[in-house]
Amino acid sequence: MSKNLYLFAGVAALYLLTGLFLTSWNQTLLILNFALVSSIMALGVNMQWGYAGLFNTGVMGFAALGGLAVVLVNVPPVHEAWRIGGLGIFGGLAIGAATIALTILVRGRMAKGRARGLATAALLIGGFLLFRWIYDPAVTAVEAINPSVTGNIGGLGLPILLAWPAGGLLAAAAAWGIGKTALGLRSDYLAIATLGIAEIVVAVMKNEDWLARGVKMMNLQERPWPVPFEVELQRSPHFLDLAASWGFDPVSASSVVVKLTYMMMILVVLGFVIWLSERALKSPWGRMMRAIRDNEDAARAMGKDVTRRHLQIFILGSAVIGIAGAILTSMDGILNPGTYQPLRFTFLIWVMVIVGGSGNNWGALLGGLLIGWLWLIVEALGPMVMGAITAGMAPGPLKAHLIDSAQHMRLLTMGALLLLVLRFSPRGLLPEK
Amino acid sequence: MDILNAFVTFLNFVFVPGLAYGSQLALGALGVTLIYSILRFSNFAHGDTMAFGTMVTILMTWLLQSRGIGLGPLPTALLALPFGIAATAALVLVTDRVIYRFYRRQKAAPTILVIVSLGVMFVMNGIVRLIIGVEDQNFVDGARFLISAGDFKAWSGLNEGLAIRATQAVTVVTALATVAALFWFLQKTRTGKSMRAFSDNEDLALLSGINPDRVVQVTWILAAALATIAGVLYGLDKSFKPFTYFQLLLPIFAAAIVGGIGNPLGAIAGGFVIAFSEVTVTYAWKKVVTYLVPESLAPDGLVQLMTTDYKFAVSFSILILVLIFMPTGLFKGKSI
């Protein structure tokens, strides 16, 4: 236990030193919040990988679905769009879903042979044409409504806090679909399938403007209760007095307060997830999961439904990632599908899990805090260090190139770190007990 | 009704681009499938290996161009290609020696090797971005067209032109030569035969005195060559951008799996299946349909099944369909 405490104390010291010497407190809290949210994602991946040995390379997609949920829950509905295109869009999508369901049903009923193949093809093509015929005009109509401000259907206009669980639900639904098809096949197939679904989720979010304005981005007008806006704080005399008495200037004090409030809320979610996972891990269910992970054949022989259990934990882990994705978007105050990049979302989270110690929830938290810090601090300090290294060089294209490329150093750093940990300490900083 | 013009339009916008893209995917999938059948893991770093090889080739091309050395109508990159292959082979051999060998000796699970290859992917991606940056690089030179649209129209008297870009012709010819050489190597040479034996049954191959280290080294060299050629051809045909090469991973894996992973013939077939599906689904068929149907029925819309933004969805859907209905692929592949 003492080693674990030292490690956490070391990470805490890192953050303190960052705040004291390297950057401002505001910046440090920004890094901390990012690291904490990433830790929640790492917990989700850890459930899938650490408990069950499932290799999910689609973290980005599930996080993006969480972000989408924020817009769909919180943004006020655009009534005109609903009136013009709501029926067409959702009717079209329903027809698409019904086509797939009907095809599956028909294939189940018919005997194998040419007739079944023809029927499948006819159903799919017919359904697709019908879908496009209803869906396309509705989308065009919706996207034409005041495109510089809306052009989308909006959301439900509910409090943003509700979006956090909704993000989990959306991610869970996607996980169910992908798990149903790819689980039970070879382990690499899940990796490839999740890699693909993540790209597709982000492509849909970029291109379907009616949904959340695509790359035109969606600003959020609200913050989750009880987080205040900085401007409101700066207007409140009570807060100004308080800031003055502590000797802070009101602008930076207000943003520190906002970030601290967010931090508290993230900590609540994080604590809840860790508590539940620890309880689950120690329960008979957790023992069964580990038994399946360590020897699938033996577990199957003992009568455990391995595929079903895998599906269950895949959905649970993805839901946790979705919740974290929703928190991240509501914290950013904007949904920008362009920011979802596999290196930052998927692979960074993986480095966190592996470095922290797969199979150990506290390890995922430690990894999240450490790697999250490293990721952002290298971004902040990389150009500075590179500047110092190249200080003696004559100015020219080479020097400019080196300074420019400093930001790519972190990919190299993360990759090297992952490889080193895998090689020399494969169980991570906090090994599974 | 104007079948001839419709056919030429089809050739020009669907068949020729699909053929070139399919050749590039096939070469990429061949590399993935080779690694899979000998080293028994899905190499996620393959896209970035392609990017690395292409980057070295581009740098060498620039050097050659600055010295005024070229191939006349052919792209200078072809002359630089051997240097790219050599550098990439050296890189993957070092990677294998420093990183993969340890896990092979441990007989680590395939999933661990996949994660290790993720780490390698990160490092290679970092190296490429450090050296050449993230921007688009265009390095094609030489003749632009083998047949230009104008010449074709003048020759055939049709409304529609058929343009074959030089890079497309170079792609197909190079891919054919590469595949022929690869199959000759695998079928006829002693090393190739020992590779196939190793892939079929590792224990038996070891018992009959095949040196596993040598097989692994040759596999890596072949994979590096295939990756570099595929990357350079793709870069010549479209353009070079590190992130695109990472994204190519999905269609390449889809091609390898659709064909039956571990099966070289399957990888080629899979490459063309994926490429042609992607092009046919994302192409706007309006022109072709307009030629084929009576004037009164001509379509108003683009007659496009999906926009090009969703081209990944195409390879993904095919991948899923194959996984569900024939998990070992079109040609019988392995499944461990």
Contents of the next structure:
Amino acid sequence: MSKNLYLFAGVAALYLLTGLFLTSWNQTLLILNFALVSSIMALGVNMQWGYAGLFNTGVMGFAALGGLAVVLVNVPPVHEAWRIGGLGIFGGLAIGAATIALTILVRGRMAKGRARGLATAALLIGGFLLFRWIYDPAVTAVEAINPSVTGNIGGLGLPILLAWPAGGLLAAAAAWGIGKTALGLRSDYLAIATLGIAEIVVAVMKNEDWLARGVKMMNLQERPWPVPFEVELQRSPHFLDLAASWGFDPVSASSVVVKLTYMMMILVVLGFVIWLSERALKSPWGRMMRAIRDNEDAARAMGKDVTRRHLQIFILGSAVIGIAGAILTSMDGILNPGTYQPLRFTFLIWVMVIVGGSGNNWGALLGGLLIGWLWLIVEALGPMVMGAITAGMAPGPLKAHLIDSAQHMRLLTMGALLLLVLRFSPRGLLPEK
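Output the form predicted alone next; the form predicted together with the partner chain has already been displayed.
Since only the chain itself is given, any partners or molecules it might have are not part of what comes next.
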């Protein structure tokens, strides 16, 4: 217990020193909120890997689905788009889904042979042509409606706070579909499959403008209750008087208050996830999951349905990642599919779990806070440090190369830290008991 307290106190000291000496409190709170959201994602990955040994490299895809849920829930519907092409789009998608379901049904009922192959080909080709015939004109019509502002069907126009659980549900639904097809694969093939599916999810979000404007980006209409906009605070006489009495600049103070409010809401979600995770881990269900992780054959011999349990934990972990993705999008106030990169939304989350200690929820939290801080602080301080290192060097190609390489210092830092942890604490800073 003392080791845990010392490690968390050390991470807290890093954030305090950052606010006092390295950057502003506004920037420090930005880093902290980023780290807290990343910690929720790390807890989701820890459920899948630490509890059940499932190697999911598709974290990016589930986070992107959480962000997409924010748009689908919060943005008001574009009534003209629904009138012109909404029925065609969803009718085409329904035909595509029905084609796949009918093909599976026919293949299951027909004996192997040439007839089954011909029937499968006919169903798939015919269904695909019918799908494109209905779907393409509807998409073209929707995307032509005021494309500089909308060009999409919009969402439900509901409060954005409802999008957080909706993000978890959307990610869970996708995890169910992926799990039903990919969980029977060996661990390395499962990693390849989840990575490929995550890339497909992001590619669809980039290219299907009718859904969420694609790479044109989608601005959100509101913030979660009770998070105000900075402009609203700056127009409040009471807030201006309070900021002046404390000697703060109103612009900076409003930004700090907004980030503090977000932080409190994120902490509520994070605390709830940790509480549920700890109860699940210490329950008979959690012990069963660890037994399956350690020896699938022995667990199967004891009558446990390993595939079903793997599907359960895969869905739960993906739902947690989806909730974190929704929180991140609502906090940013914009959905940009181009920002979903494997380095940020898969590799970095896995580093958090490995450094913190897989199988330990508090280890995942510690890793999220530590790596989240390091990821952003090195980006901010890298050019400054490199400038100090090269200050005494004569101008030339070497100095220019070193200065240009400063932006990659955080990748070097991540790699060095990961090597140090794996060398001196292979099971993480807070290993599983």
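Numbering follows the first chain given and starts at 1. In this text the structure is predicted, and so the values were computed from the model without any measurement. For clarity, a rigid core is taken as the largest C-alpha set superposing within 1.5 Å between two forms.
*Asks:* Once the core is aligned, please say if the CA of residue 17 is shifted by at least 2 angstroms between the two forms.
*Replies:* Not so; residue 17 is displaced by less than 2 Å.
*Asks:* Could you tell me the distance the CA of residue 421 travels between the two forms after a rigid core superposition, in angstrom?
*Replies:* C-alpha shift for residue 421: 2.4 Å.
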